[in-house]
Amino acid sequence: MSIRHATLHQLKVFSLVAEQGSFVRAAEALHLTPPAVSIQVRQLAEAVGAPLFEQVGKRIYLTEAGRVVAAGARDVLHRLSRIGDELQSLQGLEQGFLRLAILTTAQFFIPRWLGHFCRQHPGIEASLFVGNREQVMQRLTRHEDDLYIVGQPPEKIQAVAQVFAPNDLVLVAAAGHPWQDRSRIKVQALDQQPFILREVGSGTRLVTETFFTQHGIKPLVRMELGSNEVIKQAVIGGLGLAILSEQAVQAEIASGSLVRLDLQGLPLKRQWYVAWPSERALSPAAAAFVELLMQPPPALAQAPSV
C-alpha cells in the first residue's frame, strides 16, 4: 500500500491520538471505541508500511515514522481548515458556519448572543461546544472551532485573546448559613470549612486553589464535580460552601436559595476572552460574531456582569 491510499479520517484519528498519547482519550473525544480507533491506526500504518507507535509499559510513543506522518497529519488538516475558512469568505455572512468551544460556566450566557446572532444570520449554521478548560484547550490545540470562549488567555499556545465581559468570582452558601449576615468575613475562617469544588482541569478549580495557597488555607474537600449545576445543588442542600462565576448564580441568589457570603478579598476578578488560533484568520462569521461580543446590541445590555 502507499500513504496515498490514507484516508482524512484515518490522519484525524490518528493525529489525535498522537496528541493525547492514548488510544482511549482519542476515542473519548472522537465519540468513537477504542478498538474503532485502533482499527483507523493500523489501517493507517499499514498504508505507510511501518509502526506508527511503539508501546513502552503502559505508554505509547511515536516512531519516527509515526513522528513524520503526525507533523504531515497536521499540515493536511490545518490547511483543509484553512480552505473551509477561504471558501466560507467568499460566501460572505449570507451562509456558512459558527462552531463555538466554551468553558461550562459560560453556557449561563453565550447562547444570548448565540441566539441573537443565528436570528440576524439565519443562514449560519450554528453548533456549541461546552466543556471545562482543559477539554476546550485540547480543541485550541487541534483547531477544532472558530471562536474559544475562555476564562484566561490560552498558554503555551498561539492565540489571539479578546477581552469581552468581567467573570468574577463569588463565595456562596446555602439560604441560612450562619455566616449570611456578617460582613468582611475574614478569609482564616475558610479554613477546615467544607467546600465543593470543580473537577481537576477547571479555570474555575485552578484560581480557587490558587486563593487558598495564597491565604493559608485547607478547606475541607467534600466533593469534586464536574457541572455547576450539580454543584449548585450541593451547596443549597447545605453539604458546603462553594467559589463559583457570579453569573452562574445569580438566578439562585435572586430566588433566595443561595446567598453570597461578604467575605475579604472577594469577589475574585477575572474577566471573560475570546480567542481563536493566531495563525488562522476569522471567517466573516467569527468576525462577526466577535464584534457582537464586544457591542452588544441593547437587546442583550443586560446580560449578566456585562
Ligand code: PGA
The other form holds:
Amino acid sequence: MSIRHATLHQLKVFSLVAEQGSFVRAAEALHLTPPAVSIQVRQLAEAVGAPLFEQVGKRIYLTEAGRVVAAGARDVLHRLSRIGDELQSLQGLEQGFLRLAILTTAQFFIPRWLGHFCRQHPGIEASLFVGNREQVMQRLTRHEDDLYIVGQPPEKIQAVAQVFAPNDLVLVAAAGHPWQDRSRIKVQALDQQPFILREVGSGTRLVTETFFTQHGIKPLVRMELGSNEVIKQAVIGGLGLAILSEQAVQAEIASGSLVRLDLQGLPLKRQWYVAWPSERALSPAAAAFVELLMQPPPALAQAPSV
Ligand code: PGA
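The structure above corresponds to the form predicted alone; please provide the structure of the form predicted together with the named molecule.
Let us now look at the entire complex, which starts with that chain.
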C-alpha cells in the first residue's frame, strides 16, 4: 500500500479528526458514526504504512507521520475547493452557489440581505449556516463556506475582514423593571443582579464577560442559554437582565416587552464584519454579496420576524 491509494474521503475525515482532536467530534461534524470515522482513519494509516495518531490517556495526538499527512491533506482539500471556486467563476452571476456562515445574532438581519440578493440573482443557490462564534470560526478554518459574518475579525486564521454595519450591545430588562426610567445607572449596580448569559463559545458572552471583568463586577448568573430568542423570553419573564445585540432586541423594545437600561459604559460599541480566508479568491456570487453588504441595508418588506 502507499499514500497513492488514499481516497479524498479518507483525507477529509482524517483532516477533521486531526483538527478536532477527537473522533467523536469529527463524526458529529460529518454526520457519521464514530466507528465509520475510525475505519476511514485506519484505512488511511494502512495506506501510509504508519499510525497517524497515538493515544495518551483519553486524548489523541498526531504522530510524526500524522502531522505530515495532515499538512498534505489540508493542501489537497484547499486546492480542491479553489478549483471549485475557479469553476464557479466561469459561470459568473448567472448560476452558482453562495454559502454563508453567520453568527446566531446576525440571523436578525442577514436573511433580509440574502433575500434581496437572491431576488437580484435568481440563478444563484444560497445556503446559510447559523451558529455561535466558535462554530463559525471552525467552519472558517476548514474553508467550508464562501463568506463568514462575524462580530470581530478572526484571530487564528489569515482572513480578510471588512466592516459593514454597527453591532452595539445593550442591557435589557423586562418592561416595568424598577431601573427603566433611571439614567446613567452606575456599572457597579449590576453587581449581584440576576443575569442571563449566552453559552460558552458565543461572541456576545465573550464581550459581556470582558465588560464584567474590566469593571470588577460579578452579576448573579441565573442561567446560561444557547440562543438569543430564549434569553429574550427569559428576560421578558423577569428572570434577570441580559446584554444582547441591539439588532436582536429591536422588535421587543419597539413592542414594549423589553426595555433598554441606560447603564454607564454601554452600549458596547462593536461592528459586524464579513470575512473570508485571505488565500481564497471570492467567487462572483460572493464578491457581489460583499458589495451588497457595503450598501445601506435593503428596505424592509415587512417587520423583521424575531
Ligand atoms: P454570537 O456572536 O452570536 O456567537 O454571540 C455575536 C457577536 O459576536 O456579536
